[in-house]
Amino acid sequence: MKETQTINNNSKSTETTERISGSEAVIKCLLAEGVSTLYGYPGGAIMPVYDELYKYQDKIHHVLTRHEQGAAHAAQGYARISGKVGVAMATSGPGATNLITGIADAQIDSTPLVCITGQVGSHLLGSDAFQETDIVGISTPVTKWNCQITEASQIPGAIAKAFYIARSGRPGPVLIDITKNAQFEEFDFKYEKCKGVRSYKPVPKTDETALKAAAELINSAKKPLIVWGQGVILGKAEEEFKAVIEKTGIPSAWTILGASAIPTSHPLNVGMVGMHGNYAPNILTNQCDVLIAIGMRFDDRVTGNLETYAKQAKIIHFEIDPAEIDKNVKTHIAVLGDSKDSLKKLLPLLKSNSHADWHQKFKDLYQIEYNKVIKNDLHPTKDGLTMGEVLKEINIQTEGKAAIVSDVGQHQMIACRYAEFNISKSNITSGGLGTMGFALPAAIGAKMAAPDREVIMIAGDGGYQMNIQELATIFQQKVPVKIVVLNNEFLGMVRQWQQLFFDKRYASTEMVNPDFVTIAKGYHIDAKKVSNRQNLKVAIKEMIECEGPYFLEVRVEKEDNVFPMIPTGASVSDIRLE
């Protein structure tokens, strides 16, 4: 490396550039965003960057994981509890191709990622070289934005601007492709950050003739209703957000990505709402004279079928990305913008209320689903344990403190439902996507990402093997996650519908499982088994103050469903509590 000066005339000052191998400008580039921890695998076509960052291990922590899709769940459970970009890497070829699950679950969730991979060399782009793929192709549909880099000048402007993009606005991910040539060759290095990228406008300025207009529908509302989502917490608005609610006193309800904004037992959280969702909620969806969505997007779990969705209320929709708007709901008043800003700047033109009409009717709603649902979920009579009580005890012993990051499936409705939040980016899982094997990778970004908060995953035996591989990560990296898997010896979601729709035709569903105690074991990870209730409240605390990982399998009821039930096409209304 070797020092050369830049001269600028116009300003007289003296600017200083390294001349460097694009590989080493990537990393000088990734010191530059702040970042500290990275995900990936190497491989032939990214060696180059790794031998980089051979030299550069004091300053950037890389984990090893064990398949690139562990690297990317990882990154996102990184970003998830951190609020920051989180970053993976990996080779060309099926290194790349392995990274788009993980990619298209954080686009349609909203998390910021930057995915770097190795291409073939510029000379042979085209030809069906070793290894390689389009990635920049592939990934063009789950991507924020992407790009491929042919010359190593090209990197320092690409990269600033790809964590510009991934963190800006709505969040998501980008990808950076770079052929091999541009790893080697040497250029003029000098990093700046990108503050902003011509017809890329991230943040809609507010309207104040629609924010007036919410603030008067709000006001002359009788039955009002908040369904809140992941917005506010990206938009790191949960202050503003409680202000307006604790003013008003709407009765708010969440969507999966929008849980922990506001505590659980705040008693304007009226809980969750969907396919799995409270009753109270889903049902008075169709009651309420005016819907407030603030940062959620009308995704159809939500909805139920649209034609019968909140025909009767007035829809105002508070939203970052202007696609979102109308693209399900129709709405009658829109409020573009950083819900941070939009929701500070509504609340001075707020009445005060309380509705408490209107609040006897979701307190009595919840009271006919605890009677039959809640009850014999959280107290169950029957000799096998249930989830809902497994999640109860973890309340306990955790005090509602502790990060859950749950898997996909029953066990994932079940954790939603019954966990406590009380502190915001709590609830960590696969939205949109709904990816099986999302949890064991982000348990441990997160945990790393947060290393003093209690990281708890919580999977099903079905998706915990899908990256189970990545108990090899926890142990080579020393990450003290905490795993729970709810063993119930069938992919539980699917088998609950093949009950309930398919006459109990069992396609498929059934598992025949590993020890799962002994294969913890090998990784030593301390693991115990329970399979009976006398034994559930010692285990958890064992695992609890355990200072290392910890692997808890639960023996749960093998047909135990998850009630409310919203089924495919019915109505918000149409829930079913048994």
The other form holds:
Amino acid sequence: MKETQTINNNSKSTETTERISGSEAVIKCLLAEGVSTLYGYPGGAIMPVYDELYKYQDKIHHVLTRHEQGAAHAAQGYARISGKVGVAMATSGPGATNLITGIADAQIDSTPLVCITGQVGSHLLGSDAFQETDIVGISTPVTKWNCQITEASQIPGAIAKAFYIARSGRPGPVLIDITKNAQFEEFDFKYEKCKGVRSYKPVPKTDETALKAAAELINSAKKPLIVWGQGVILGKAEEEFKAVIEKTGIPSAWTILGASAIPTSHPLNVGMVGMHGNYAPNILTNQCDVLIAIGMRFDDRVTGNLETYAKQAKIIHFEIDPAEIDKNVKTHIAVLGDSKDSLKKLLPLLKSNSHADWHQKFKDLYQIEYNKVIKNDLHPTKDGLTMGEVLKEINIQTEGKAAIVSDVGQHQMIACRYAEFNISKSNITSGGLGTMGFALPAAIGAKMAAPDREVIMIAGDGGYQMNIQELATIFQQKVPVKIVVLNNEFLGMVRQWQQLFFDKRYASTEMVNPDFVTIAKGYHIDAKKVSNRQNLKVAIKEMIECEGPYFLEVRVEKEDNVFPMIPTGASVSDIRLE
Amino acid sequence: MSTENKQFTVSVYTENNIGLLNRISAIFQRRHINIESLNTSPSEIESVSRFTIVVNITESQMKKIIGQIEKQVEVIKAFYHTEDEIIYQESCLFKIKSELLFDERQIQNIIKDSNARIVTVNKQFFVLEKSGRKEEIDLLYRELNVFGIMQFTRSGRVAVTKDEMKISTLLKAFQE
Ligand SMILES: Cc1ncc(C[n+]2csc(CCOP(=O)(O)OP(=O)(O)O)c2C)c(N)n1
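Give me the form predicted together with its partner chain now, not the form predicted on its own.
Shown next: the complete complex, the earlier chain at its head.
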């Protein structure tokens, strides 16, 4: 490493540049952005960067996952629990394409990721060289931004821009593809953080007039309902949000990604909206007079049939992304801007209220849901274990302080419905993409980003096996995650649909599974299986008390269904309890 | 809002960037929308490119797509216009056998009446250029096709708006 000094004559400042390789520059850029951990997998086209990772291993921790998809999801888990940018790295060709599912997941769930891929030398681009793939082309529709670097000197600028774009405004994944020659090339390195991109305005200005109009409408509402989403968490607006709902007394419901922004037990929290959400907020969506959406995007799993969604209500939408306004639901008042800022400015304009009669409706409907569904889920009288009682036991034993990383399927819906959250950013799950295989690697990233927190992964026997190879990462890195598989020997959620809508034709949903305990033990992870109620409490206790990673398989009822349920295409108020 | 398809011309001001064409066309492709014509060129502002895209969709679709286009990091601003809000032209070239120019008197009249311009003539062929509205070009094509056309090509639409688009002001605002 050669140090050169360039004296800038115009100002008195002295800038230091050093002559280093592109690959060393990559590491220095990551360090300058505060990256201490990244997830990846090496291969030919990214080897120069790995060579530098070797040299810098005391400063930056590279976690070798067992599949690039695992690396992407681990980086997501890291980002989701910490609010920081997750970083994933892979080689060209198959390494890069294996990242795609994680990138698409991060795009739809607004998770800040920087993915760095190696690429064949620039003289080989377009020649169908070994492991050449057009990853910039492939990733374009699923990234917030991406670019290809063919010269070392472009590396600092591109990485600075990548981090800025990934974390600012509505966060999202970015990908930088670096040709091998650019990794080898030497240049005069200097790093400057990106402070702005000319064509990109991450946060639209809050329109005070819209804000005032929104406040007036909220103040005059008789039956207002708030539905909040991840925007509250991403905007770090939890406190401002709580202040707004506590002042106005408005019943507040959440989307899956909004969960945990305020404690589950908060008296104004009326539960989850959407397909498997709670009865009251779904039914009352179609009775409220003002619907206040905060940092959510009216996903079809939330709205059901749009033709019959909250037609009676005036709709206010607080949102950072202008493209979301009127995308699915026509709003009466759109308040663009950052959630923290908007809610802070909104608060003094709001009148105190309690909406006691209106709350009573939620309580009455909750009672109906409790009697028909919740009671049987949490306090079953039948022999077989329910997924719900496992969640209930986890709540009790972790005092609602755990971060729950769920996979996709019935167990996910149960986890979201019944997990008790007291800390924000605790519900880590694949919402928009519904990616089976997300949970195990995401839990690794989450635990590494928040080592002091209890991180409990919950998966079905199907999704668990989609990235089961990451048990090796857990073993090698000694990540003390708690792995719970709710085994119903079915692809449960699909089976439920087959039962309800395809006359019980269980096409390819029955699973013959391996001995999961033996497999976990093969990775030197303590493991246990529990099949009956008497042993559940002790088994969960043992799991939580274990200092290292732990695997717990719970045999649950094979053919339980998740209710309530809004069938696809039905109205939110046609939600079924059975 | 009307649910009928209408012809819209989209103007997109962008940073000049590799891959942006892909990003923008993907927005249409993902929604299964056919692009009728597309043109990219420099704009009135140095280092800023301009895309002109013609599509037939509903206005509500159009608005959402503008939102998605503007969301792209390197897009400065996108607008959509109806036919009466713009002045537009397309350009086309015809390659035709030279002998026809002399044998078919009618062709010379067609050229004169249509305001087309002869770009070059040699022994084998001549090349005719015509700029104008789509219908004018269609008409000329039909008239010449009777005699035989060796090659024909037509450009995407280029358009300027009657109203101002204030890109320079916007660019300044971005930098604030
Ligand atoms: C990668 C991927 N493939 C397929 C699906 C479709 N899918 C949704 S839920 C589900 C079943 C999940 O089964 P399991 O993991 O056992 O969980 P359970 O529903 O039984 O709790 C399937 C196949 C998906 N979401 N993701």
